[in-house]
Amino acid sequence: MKAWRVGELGEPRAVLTLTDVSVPEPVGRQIVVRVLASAANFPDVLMCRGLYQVRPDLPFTPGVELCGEVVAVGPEVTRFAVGDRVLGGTSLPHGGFAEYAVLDEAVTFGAPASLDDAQAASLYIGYQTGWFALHRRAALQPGETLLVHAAAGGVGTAAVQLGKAAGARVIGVVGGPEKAAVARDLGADVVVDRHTEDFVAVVKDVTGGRGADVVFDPVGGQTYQRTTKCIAFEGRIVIIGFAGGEIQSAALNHALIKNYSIVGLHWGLYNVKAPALVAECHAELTALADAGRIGPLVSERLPLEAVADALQRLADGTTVGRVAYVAGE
C-alpha cells in the first residue's frame, strides 16, 4: 500500500515522503481500516517536527484521524465488524494519510451516515475538543457569548457551530476576510478580523461592556494577554492550546480582581480518565449532525499525493476550514 512517512522530524514538506509500506495486521483490540478520508491537523504537523506531546519512533505515518471502512479485527474487537464504516483517532505508527491505517476500537466509533467521508473524517478531533471545552470545562448557557479566537481553523470552525447550537452568542476572531467570510458562513454573530479590527474593543462594544462570558481560545501568546482584558464577570477562558507559538504566563492577580476562570483541557485525557462521556459526546455529536446543526467546513478534498503540501500549508497558517485527504481523489 502507499502511505507517508517521516523517517526524520522537520516541516512537513521536506520529511515526509511517500512510499510502499505493508498493509498492517491488527492485533488484540485494533481495528484495521481501509482509509476513507483522514483530515490534516495541527497534531500532525507538530508530530513531523518532534514537538509534540506523542512522539512515535520514526518511521511512522502522521494522519491522527479518519473516516475508514472495517477489512479486519484484532481477536478482542466486540463492537466492529468488517464492513463497517466507522471514525476515529489513529493508532501510531500506522495514522491515516495512508491507503490503510489502524484505529484502536477504544476510540473509533461508528460514522454518522448524514456525513459524507471527508466530513466523518474532521468531527472526532476538532468537534469532541469543542464539546468538551465549551459543555464540560465552560459550561456555556444559551444567551452567553463565546468568543471563538481562530474561527477559521480546524477547531475554531467546530466550537462557532457547536457554540451556536447551545444557543450562545457568537463572536469569531480570525486573520484575513476569506477567513471572515467563512466564520460568518459557519454562522457566527460578530466577525472580527484581527488584521484590521481590534477584538478587545469590538467584544466590549457588542456586549455593553460587559466582555465575553466565554473564550474559546487556541492560540495562547498575546491573543490570551489580550483576551483577558474583555472577559465578563464570571467568565471563563479556556486554554486549547498554542498554535500562536508562545506559551503564556497567567496573571492570576488579574484573575482573582475581575472574577474570572482559566480553565484547561486536554481532551485526550478524557479516553483515559472518562471513556463513557466519549461516547455519550459522539452521541450527542452524531445527533446534532443528523438534525443539521453541525457539519465539518472541509475547504479542501485533496488526493493521497498532495498530503505533504496540505499539511506544509497547514503549519503556515495559510488554510481555511478543514483539510482532508479523500481516497479516490
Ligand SMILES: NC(=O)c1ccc[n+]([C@@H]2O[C@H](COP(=O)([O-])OP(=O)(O)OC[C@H]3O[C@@H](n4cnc5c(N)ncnc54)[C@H](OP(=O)(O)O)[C@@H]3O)[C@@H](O)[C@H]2O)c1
Given for the second form:
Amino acid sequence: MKAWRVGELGEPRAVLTLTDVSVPEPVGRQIVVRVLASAANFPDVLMCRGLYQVRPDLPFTPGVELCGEVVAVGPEVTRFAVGDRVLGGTSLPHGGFAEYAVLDEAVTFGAPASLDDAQAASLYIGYQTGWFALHRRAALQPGETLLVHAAAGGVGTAAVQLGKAAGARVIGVVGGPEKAAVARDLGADVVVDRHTEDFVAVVKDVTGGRGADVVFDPVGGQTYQRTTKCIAFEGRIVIIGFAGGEIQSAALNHALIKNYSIVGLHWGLYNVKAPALVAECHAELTALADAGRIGPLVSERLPLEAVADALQRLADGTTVGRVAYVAGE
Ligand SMILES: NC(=O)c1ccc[n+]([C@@H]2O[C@H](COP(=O)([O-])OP(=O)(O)OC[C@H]3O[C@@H](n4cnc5c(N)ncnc54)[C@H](OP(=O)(O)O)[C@@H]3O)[C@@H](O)[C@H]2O)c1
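Form predicted in complex with this ligand, following the form predicted alone:
Once more the chain from above appears, this time first in line as the rest of the complex follows.
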C-alpha cells in the first residue's frame, strides 16, 4: 500500500515521502481500516517537526484522525467488525495518510451516517476538543460571550459551531478577509480580522466594557497576553495550543486582581483518564451532527499525493477549516 512516511524531522513538505509499505496486521485491540478520509491537524505538523508531546519513532506515517472501513480486527476487539464505517484516533506509526491505518478499539467510534467521509474524519479531535473546552473545562452558559482565536481553523471552526449550539454569543478572531468570511458563514456573531483590527478593543466595545466570559485559545503567545486585557470578571481562558509558536507564561497576579481562571486542556488525556466521557461526548456530537446543528467545515478534499503540500499549508497558517485526504479523489 501507499503511505506517507516521515523519515527525518523538519517541515512537512521537506520530510514527507510517499512510500510503498506493507498493510499492517492487527494485534490485541487493534483495528485495521481502509482509510476513507483523514483530516490534517496541527499536531501532524508538530510531529513532523519533532515538537509535539507525542514523538513517534522514525519512520512513521502521520494522520492523527480518520474515517475508515474496518478490514481486519485483532483477537481482543469486541465492539467492531469487518465492514463497519468508523472514525477515531490512529495508532502511530500507522497514521491516516496512507491507504490503510490502525486504530485502537478504545478510541474508535461509529461514524455518523449524516456526515460524509471527510466530515466524519473531522468530527473527532477538533470537535471533542471544542466540547471538552467549552462544556467541561469552561462551563460555558447560554447568553455568555465566547471569544474564539483562529476561528476559521480546524479546532476554531468547531468551537464557533459548538459555542453557537450552546447558546453563546461568539466573537471569532481570524487572520485575513477570506477567513473572516468563513467565520461569519459559520455563524460567528462578531468577526475580527487580526491583521487590521485590535480584538481587545472590539471585544470591549461589543460587550459594553465587560469582556469575554470564555476564551478558546489555540494560538497562545502574544494572543494570550492580549486576551487577558479583555477577559470578563469570573471569565475563563482555556489554553488549547500554541499555533503561534510561542509558549506564553501567565501573570498570576493579574488573574488574581481580575478574578479570572486560566484553564488547561489536554483533550487526549481524557482517553486515558476518563474514556467514558469521550464516548459520551461522541454521542452528543453525533446527535448535534444528525440534527444539522454542527457540521465540520472541510474546505479541501484532496488525493493522497497532495498530503505533504496540504500539511505545509496548514503549518504556514493558510488553510481554513479542515483539509482532508479522501480516498478516490
Ligand atoms: N489542547 C488540545 O487537546 C488540542 C487538541 C487539538 C488541537 N490542539 C491545538 O490547537 C491548535 C490548532 O490546531 P488545528 O489543527 O485546528 O490548526 P488550525 O487552527 O487549523 O491552524 C492554526 C491557525 O492558527 C493561526 N495562527 C496564528 N499564528 C500562527 C502562526 N504563527 N503559524 C501558524 N498558524 C498561526 C492561524 O489562523 P489565523 O490566521 O486565523 O489566526 C492558523 O490557521 C494547535 O496548536 C494544536 O496543537 C490542541
